[in-house]
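Okay, so here's just one chain, in structure tokens, the form predicted alone.
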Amino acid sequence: MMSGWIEGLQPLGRLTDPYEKTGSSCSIVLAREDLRDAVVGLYEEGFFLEDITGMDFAEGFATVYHFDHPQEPCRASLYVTVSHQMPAIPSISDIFTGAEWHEREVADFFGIRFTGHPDPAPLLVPDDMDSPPLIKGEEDRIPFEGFLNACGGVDKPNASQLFSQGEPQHALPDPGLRRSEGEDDPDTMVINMGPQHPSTHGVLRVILRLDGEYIVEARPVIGYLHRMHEKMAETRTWVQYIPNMGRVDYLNAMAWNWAYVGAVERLAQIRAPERAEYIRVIVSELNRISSHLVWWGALLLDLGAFTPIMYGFEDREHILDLLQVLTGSRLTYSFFRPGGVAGDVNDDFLKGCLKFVRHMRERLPMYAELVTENIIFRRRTEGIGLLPLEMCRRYGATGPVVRGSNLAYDVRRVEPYSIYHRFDFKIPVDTGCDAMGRYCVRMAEIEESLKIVEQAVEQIPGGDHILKKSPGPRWKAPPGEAYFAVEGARGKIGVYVVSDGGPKPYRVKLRAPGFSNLSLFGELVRGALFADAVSILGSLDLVIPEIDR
């Protein structure tokens, strides 16, 4: 799979740890001038860009590019290093369009500049911020060579040589405010959706340029809810950071719990008891259903129908009641632990899960009759927001967004984790590639999650819900790195952790699916009617705190 894109390259180093230990199938260190050739090779072999991560070391900055393949577990990680004095790397946004936002985020947090970037304006931080928040003090930096050795070592004997690269010859981009093309065109007008518009599902602003009723340009403006979760990770112990996960995506907190804890377990080679894995599956699938119910009701409310959100929230209450008894919370769960879960389930909880499964199955036909078959709703969604599969790949779209474009990419199947391989369930897809297709995928996923919950409850074994010697508040993770991904309600959630052997993470990178899914909105709505912007936004299922982090 990955031999072709490496041919012709001369990697400076190669990390040798296997996928089971780090979450990557191939990790190489590249010279800056070889980056674009490697990325072109990955693009031609069908990979998509997951995220770009910046890191600060004693010798300089390192930028990590994570790519994955939509048909098999095959993560490729590229490491490119630059000096602190001239941190400039070639942009890859003309190859993978979604890299435009990822590169702007790295520039915001580390001050790294990407030559050739089309829009280097700040994305998540204020325009006048002069101190990138993730740059470390000299006393806190670890040697890059030590990091490489912890990750399996490289071929070069002296890692400091990796930073002695020549500087780019052309000028760096100006990180000023973006000026739209056609800004002075008298035949167009600019309007704002947000930042308080109720249809944007959070504090999101979309700047729209219209030619009559048609959208010429749409530019999402994010960052209003930015809380710097990744910086907080560096000030908390490995276990103390878990509550942050419930606040990244308040509608799908269980999945974020799992992604972070899974990364820590992979880093430390910890395996949770089998009973804990079943509990994780049950609560995660219940949380997926509750998230889809909120999306369903909110989408219809955006389109002018009030009744569905009342039904959706009524059914969601059954799930929240179950999870409240188990976790003590109804929204921002902090339930997972390295080595298991915080509490065990009892027979009443399991019976309550089966009761909800029966109840929800009785309700779904009413949902279909009320909404799915409603001619007004279909006119607002069918043929609206046509999203080709190739656009999904260029932006790294995942979850129901890409499955609504007829690609059965689901982390639970393609990159299996936990015990999902034991359950019988389908990956719904739709050939419509439109807002209706994305709607139908999520509605079908509710039924599939009910099937998983039912099977997990019937098969759950006895035993412990957590390791007897699970990591405590002062636990120190072994040095190294690990990447762990789960299938969240909005798509692929990925957490990349780096440890220097201390009680706190050296670096935590959160891969939010909504970040990539929203980044394609500007291209997706170009030429669409202004009235359709709301249904297209709703079909993406956006949770803005997850996007901003």
Given for the second form:
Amino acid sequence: MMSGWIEGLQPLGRLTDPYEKTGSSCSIVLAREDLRDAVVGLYEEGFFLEDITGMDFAEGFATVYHFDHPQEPCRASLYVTVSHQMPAIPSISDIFTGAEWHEREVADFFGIRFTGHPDPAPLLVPDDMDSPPLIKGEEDRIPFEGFLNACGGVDKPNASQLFSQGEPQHALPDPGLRRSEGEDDPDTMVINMGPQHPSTHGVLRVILRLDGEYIVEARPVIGYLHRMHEKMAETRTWVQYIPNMGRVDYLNAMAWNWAYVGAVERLAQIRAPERAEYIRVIVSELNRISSHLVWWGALLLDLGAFTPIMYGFEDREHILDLLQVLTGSRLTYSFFRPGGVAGDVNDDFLKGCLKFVRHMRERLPMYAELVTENIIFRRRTEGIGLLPLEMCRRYGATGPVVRGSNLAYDVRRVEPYSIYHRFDFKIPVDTGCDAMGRYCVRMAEIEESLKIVEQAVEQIPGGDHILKKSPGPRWKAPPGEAYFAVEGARGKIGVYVVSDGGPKPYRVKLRAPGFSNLSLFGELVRGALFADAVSILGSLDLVIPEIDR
Amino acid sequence: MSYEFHRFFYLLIAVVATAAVVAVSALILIYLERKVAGHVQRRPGPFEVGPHGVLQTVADALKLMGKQPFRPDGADRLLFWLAPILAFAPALPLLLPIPFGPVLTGLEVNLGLILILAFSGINALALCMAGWGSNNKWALLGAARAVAQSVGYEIPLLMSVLSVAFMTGTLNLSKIVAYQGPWPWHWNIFTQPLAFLIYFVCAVAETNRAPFDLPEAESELTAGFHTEYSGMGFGLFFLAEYTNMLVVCSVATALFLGGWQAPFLPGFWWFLIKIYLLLLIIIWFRWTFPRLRFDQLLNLNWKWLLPLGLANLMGTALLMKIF
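Write the structure block of the form predicted in complex with its partner chain for the protein whose form predicted alone appears above.
All chains and molecules follow, beginning with the one already shown.
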């Protein structure tokens, strides 16, 4: 348990609920002035930033910072409160660079200002948005104290005095677009890559400043596909929200299903039956493989090879056929339920899984022979987009991106959920830190996922696939909070839910791995060739709907 | 009838016949490309229009012709429209000096090789005009790449051609073919394998085909120099690409593969077979390889092909002097 960072801090209160109930090992309420000290401490101890989000309470806003450590599960949650009238918090983007985007998102959704932020322009919402979307009406707000009590209460009584703080000491920044150095340099050319471009995989826009073919500056612009999933959560009941999860990341819907359902189950302290957990593992791993196959084809397409995507899609078709019979959909699954899964598997499905495992094992050597060993492909990826581990941590990169930089961080292993501890599988890492490293990690992951599917199919027990009394559409969750993280195809998917005891969530925060992974793109491609930007973008494996949410 | 009139009449027929060859082979090549792509990718390719989709290209050509010629705002009117014409127009003079058979040569000139090399240089100019005239940044980047690539790859190409000319002592393609014999070990590829390799790599690069298709690199530059073209403007660039492929393969056949010389079948058929074998290889490349990066492309040229071509040329000259 890493707790050195908390020494010397004077938290206003510490939430007493244990990890099993909230998913947080250490939740403290901090005064605004202490925030940066705490974050520096966390940085020095090796934590990385998961997400920053806000909540609207009767007394004011609470901003929640989630940090996690790559070696052991010890999520640190920091609550910083500000009043509705003058919401300003010191920015931590100079400590964790990835916080820059998270803070912009919070500013978009709640109107909270971050003093000292380098680029406080809107990130996801349009520039002319008139009111922040996640601010609640007076009658809908619950008191912060009530929330704290629902989370087990705090160990110090003065936490309720939080909102009576004075004016912010820092001057508020002027919102406006950042002007960069050398912007008017006549030798450079600004070019818009996207939102309609063949290799941005959706509506991502990157503003590139080129000097010849070299990239001087790259700024991703996101939000073209922003659908405000988090607001939608507040207008639906707990179970009604599940279909949204299939639409956050269209390539990896199962992992998002799991992250949300897992958070709800943790909140309500219910456990799915054994058989359901096995089914979850099987479908999630199959989904991971299908997602990696699409990424594989798309990356090669970006590099100018047209054929691999057809091969990838051919194999992916087998997975979609299997899952279609089980779930009724081919892409946007809504298969998980709090307390189990929507349908039971039969012998045909299990046999089909084993058949697919055998088939895929025959195909993978061909993939390696045709693509991985191709000299042009190697020259286009080896040493391209060098991503040091320290930079991964500053930006909160997870998944194959960080494993490609030689850190065996996988939620399935570090913070084991469900029954993953029962399976024998490796966490592939690569020392390359380059596009090739990220490529090799994903290809090895396909093999590991096959292993897990095979073991799960062999071990699957009988029984029910869902609890007899599982939550229905009008089910009311107990008040409290819960964070649940799963390992998606693109990295760590985290869902943070807060309940006020009603039939609808009080707040749902979705932590998309692509969001953090894309935020480092600007720094990563600086000085690279334009063609390398394409292969780097491909190696990050982005799905834009997940980033924009 | 005077001799001059005879010559003129013969040339007229040759030009018309060449135009027909260009059109028909473009139709065949495009169909072939799509079918090969389909089978490489484990799908049938075009299948709906006509038996096995043979009329698909005709339908596409009709669609392209039916489209409105469209020029974006701010584009240079003269350059924008001149570029596709200029890209396609040299195709006819390029094919004229090529000996398709023992007596099937459009224009018998003793500088045929020079004629082809001179006219093929116009293509780079056309791409440059298209990129500049479109008033589009992607097109401009594509044009810059096209010029650097064409200028670079023309030099080793020239050297490999020259080494054959040194050996045969002529620039007349018919005479170069006649110099070779009917069996493969009589062909120039047997004595000049390195020159053939350099020529073929450069030819793929000169025609902007994958893996050297950087001027139109789809996943980077959207469509490169022809981003703003639609309808027949695009169609002419497309046609020019396939005609250029035909030309470089014809020249390769004449220079290195014995031209129409081969046993059993009539010469014309052999010539076609050899050309289409080379074309199939180029098509096969496209559906197999990823694209090179721009600096790698130029490095390959200046650090490998050029020195090798130079060494090969010197070696040839030396050997010719000795023996």
